[in-house]
Amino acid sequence: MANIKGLKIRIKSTKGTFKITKAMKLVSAAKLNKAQMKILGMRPYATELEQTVRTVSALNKDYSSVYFKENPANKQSIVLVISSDKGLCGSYNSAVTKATRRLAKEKTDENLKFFFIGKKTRDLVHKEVNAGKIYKFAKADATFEEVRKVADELSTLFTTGEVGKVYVLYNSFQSAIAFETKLKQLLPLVVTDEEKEQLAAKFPYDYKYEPSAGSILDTLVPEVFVTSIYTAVLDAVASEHGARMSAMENASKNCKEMIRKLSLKMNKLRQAKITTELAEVVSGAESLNG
């Protein structure tokens, strides 16, 4: 009887867990839909903006900007790592954490300092790497203006010469069930000689700019940096919701399977108990009939 009672308690507990995981899956699915629309709407703009800056800067050979300036002697670099504040999202945070540790071991030629958006990866690696500031936002989904403040702080560190490079490490959204961990160099913006030649061959025209190519680029180049970080944040948010939805779906399936197995085991024990009791009744009746 004790075993049956214990199984009933486990089944009840598992059913409670199933309700929670199912609800979390539905919430994540709703959030994923909103986040997916944001990132899919932002990517074309960000890609076109960056490509426009690359093209105009390549066609105007006399243009120079501090955002394009490389300083090989400066080995100080910042890596902005984007993870989540909450768990229960499968391999989402572990993928970023592994990439952070791997990066710290591989890039020994640079003095990396890690800044963080989201506390999960920071909590895991802050004793292993040179951990810096963690950025927090009013809500889980950062606004463009909040991201701009982060970008302004990082760009200032670069333009003043305090650091030589700025990277971002994040999970890029691929689909509701897949993401890719990416490391992207944001500063300095690099347009190789080969790329310049390809763009010059692709656009052999004499463009006229108003007011001028330099003033246009001076406005757009900082926006490319801000937009790149904001796009990475949107990518990370969509990936997080997709990973959590998938994890809760798997957890719900596991709960169902656990309930099925426990119910089967309980029924077998109950059946065995009933069979034993019937055998005792029959044996008692036969003994009375002597």
Given for the second form:
Amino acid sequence: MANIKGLKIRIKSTKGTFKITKAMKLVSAAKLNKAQMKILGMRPYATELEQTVRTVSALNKDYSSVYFKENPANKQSIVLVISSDKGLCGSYNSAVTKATRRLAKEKTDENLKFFFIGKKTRDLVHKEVNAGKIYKFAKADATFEEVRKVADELSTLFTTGEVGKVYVLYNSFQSAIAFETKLKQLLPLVVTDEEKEQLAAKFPYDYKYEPSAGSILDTLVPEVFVTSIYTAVLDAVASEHGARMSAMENASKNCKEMIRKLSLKMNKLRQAKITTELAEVVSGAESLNG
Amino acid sequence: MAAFKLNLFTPKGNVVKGLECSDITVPTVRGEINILPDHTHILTELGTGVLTAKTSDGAVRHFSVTAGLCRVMQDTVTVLSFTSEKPEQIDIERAKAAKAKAASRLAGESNLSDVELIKFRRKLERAEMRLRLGNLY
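Condition change, the form predicted on its own to the form predicted together with its partner chain:
Entire complex below, previous chain first.
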């Protein structure tokens, strides 16, 4: 029966796929490990830095910097969308793409321009939205210096008044199997009056500043911006590996299940063939004995 | 003895967290400051140099720090530094080579741009700091 041969070929090819998905899963697991260490190491630094800047700016009401200045008249905004260059990572890229489309539809009061890191989402949406530049890094996980260049470019656009707001859209890493698509406003750094009051209540005493609150903020605020983008990139890289790992884990499971089903079917057919042949031989012998 | 906690965070991870200290010396942009228990709240910019911490059990530990900030609050001192190394991580040979290289580039100062001048001065500063720290170990 030709069907048995067909099944055999399918089993063989599924086994090949299984090998690939299993290997990809292992590679992603190793990469996830590294990426996870990076993001978890980065987070305390980034949160502490941002908190400090928020607190100090809340305590020093007369301080003003171009980074804090809101400009409601300027409707031009930039959204930095972080997706991946590679596929096969489950809902990772589609989550970012969906969020991008929704954003483009909902924020109609602002003139959004989308910048990209990672080409997957860009390839999907660049015809529907106002797409700007795409940034590429030498390796999938960017170094701090590479991110600093991107950040400098964006902050120059902001400080020269060309754009009014800068957002970042990325998948934030939660655990190996979970991520959350987040939109974060990076510039201007907004500390709402409510938050100011809360922070001021929390810190009834002011700091002693060395050299002065203004000069500390002047150096720290740009740093917060770079750090936020770098954290977003690290978050995205870790989520990507996590998403790919679980996607490949599922694929491997499905391959196994498929191989099991196909083998069962093939064995059934083979057994049926043997039984028929046996019956033929036996009946042939019977007729000879007559 | 009164003590406070020291946190030293860098983008590459936490170097120390909640280390019980009784006395630390922090390099700032305006020179070194010494922090003892019950210090007033202070927020300052970090300079390049060696942070020395005396832990409550009497041990002395050194860390290198570069640009960042130092925040003293009640019973915690939080230091955010762009990079930080422990003495045992320092490669003295490499630091020596870096120092020689930076010094030789600075010697021919005339053909350096301002940006380069600052860059090499910082490099020299960091290499010298590493050597100091490496020799402490």
